[in-house]
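One chain comes next, on its own, written out as structure tokens in the form predicted on its own.
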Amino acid sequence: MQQDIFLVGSGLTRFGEWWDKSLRDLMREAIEAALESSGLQAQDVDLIIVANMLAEVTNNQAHMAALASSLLPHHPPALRVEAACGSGALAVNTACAFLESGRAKTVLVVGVEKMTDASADAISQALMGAADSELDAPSGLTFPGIFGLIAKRYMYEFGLTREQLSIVSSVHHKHATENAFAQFRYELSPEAVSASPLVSDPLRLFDCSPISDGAAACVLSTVHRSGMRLAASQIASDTLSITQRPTIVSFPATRAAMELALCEADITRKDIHALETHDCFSIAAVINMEDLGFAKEGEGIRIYEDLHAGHAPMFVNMGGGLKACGHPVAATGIKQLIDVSKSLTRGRARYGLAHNFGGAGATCGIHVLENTHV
């Protein structure tokens, strides 16, 4: 990083189904919590970055940046970014660019999504905007279908069983029981995952992250300091369509962003003690472990087997991940950064990593957070 950037405040709504709250309500709740956490005044914010993917479809609301700006008394300049489910990480990366350049000194980043106002069919169609409208969508694929194909191929190549895959969601649900902001705060056995309704073979209902409402906000600053410093902020991209890739059992954008982030932070994987990874589907979590370099090819499930057995090599998705905490898509990348900071504080650990991607890994954002008090 060209400047020391600190996470000085954070705020979340609970993720879930908020029939009585609007986009504005959700953003206001997260922003007010982030400002209160920071100890700053609203007027200290120079710039707002808003992450949102679906508001035009689900809420008939565009111009989200101006809507966010209107929630602060001095109406600071604001802009909106979008990278599907990776919008939150892209928003943080954009904020870092402004802070490193000196164009802003304190930036409010907020991600929000209100998805339950639309039907399941409308949401499925809207989310397919994160895939290729010419190469993927005409075949009738949805994202459960895309990741079902990925899971089927992975099982064929590496011998992953249905019983092993079910461990992933079980681990995340167990972690969510301790998270007051999680959508699903209950344990789930691997057997229950395997017995849940089939969605897209071999994926079952409890392999899939839910439709969620929610918002997450953080305050980043170069002039106000805290014990949480951003050590790296990197993004990488890949083909939009899975049909243009040499393999569908790895996400090259994750591999590229990870190497860039480790280089920028000047650390190795062994320094990472807290990880929030993008488990939009359980198979993604397994592949992510390999692409991030924490497991060898075909052995990503071993980390979850260790977690399930209580032999945790590191803190992984301690808030419940996308599966159990919920997945209001544009809020997720920001929520991950907040959860990393919580894990570092609780565990008295130095480095944590947030891994957020959009589509089938077409955009990936990785952030490394350093606990300077350790």
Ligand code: COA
Given for the second form:
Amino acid sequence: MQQDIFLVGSGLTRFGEWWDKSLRDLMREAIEAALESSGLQAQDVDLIIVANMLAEVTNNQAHMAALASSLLPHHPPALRVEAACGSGALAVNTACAFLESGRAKTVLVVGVEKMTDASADAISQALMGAADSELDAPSGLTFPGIFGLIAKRYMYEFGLTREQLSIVSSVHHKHATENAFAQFRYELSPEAVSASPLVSDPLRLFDCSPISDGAAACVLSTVHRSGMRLAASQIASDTLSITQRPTIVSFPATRAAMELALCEADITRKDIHALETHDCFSIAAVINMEDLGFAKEGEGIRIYEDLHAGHAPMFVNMGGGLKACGHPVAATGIKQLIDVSKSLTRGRARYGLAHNFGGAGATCGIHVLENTHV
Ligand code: COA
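Could you give the coordinates for the form predicted together with the ligand, as opposed to the form predicted on its own above?
Below is the whole assembly, all chains and molecules, this chain first.
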């Protein structure tokens, strides 16, 4: 990083179904909590970056940046970024560019999504905007369909069993029981995951992240300091369509962003003790462990088996991940950063990593946080 950037405040709404709260209400709640935890005044914010994917489609609301700016009394400049489910990481990365260049000193980043107002069909179709509308969508695929294909192929290539895959969501649900902001705060046995209704063979209901409303906000600054320093912020891209890739059982953008992030933070994988990874579907969590380099090809499930047995080498998705905490798509990447910071504080660990991707890994954002108190 060209400047020291600190995470000085953060705020969340609970993720879930919020029939009685608008996009504005959700953003306001997260922003107020973030400003309060930073100890700063609203006027200290030079710029707002908003992450949002779906507001035009699900809420008939464009111009999200102006909506966010209107929530602060001095109406700071604001802009919106979008990279589907990876919008949150892209927003943090954009904030870093402004902060590193000196064009802003304190930036408020807020991600928001209100998805549950749309019908199941409408939201499935809207989410397919994260895939290729010419090459993927005409076949009738949905996102559970895309990841169902990926899971089928992965099982064929590496022999992963249905019983093994069920461990992933069970681990995430266990973690969510401790998280007051999580959509689903109940435990789920692997057997219950395997027995849940089929969504897209071999994926079942409890392999999928849910449809969620929610917002997450954080305050990043070069002039106000905290014990949480951003050690790396990297984005990488791949083909939008999975049909143009040599394999569907690995996401090269994750691999590329990870190498860049480790290099920028000047650390190795062994230094990382807290990880938030993008488990939009259980199979993605398994593949991510391999793409991030924490497991060999075909062995990503071993980390989850270790977590399930209670002896994993690091904290993983301690807030419940996307599966159990919920996945209001553009808020997720920011929530992950907040969860990494919580894990580092609780675990008195130094480095943590947030891994967020959009679509089927077409955009990947990775952030490394350093707890400077350790
Ligand atoms: N995990 C646990 N419970 C879930 C759930 C999930 N992922 N999704 C829905 N439920 C629960 C609901 O809370 C509801 O429970 P209730 O009857 O006690 O109120 C019940 O299941 C039925 O909910 P409903 O909304 O009718 O489910 P659905 O069948 O319409 O949708 C999915 C289920 C899995 C298809 C939907 O959540 C989905 O599309 N998820 C993927 C989202 C996605 O693609 N995100 C982008 C990732 S790249």
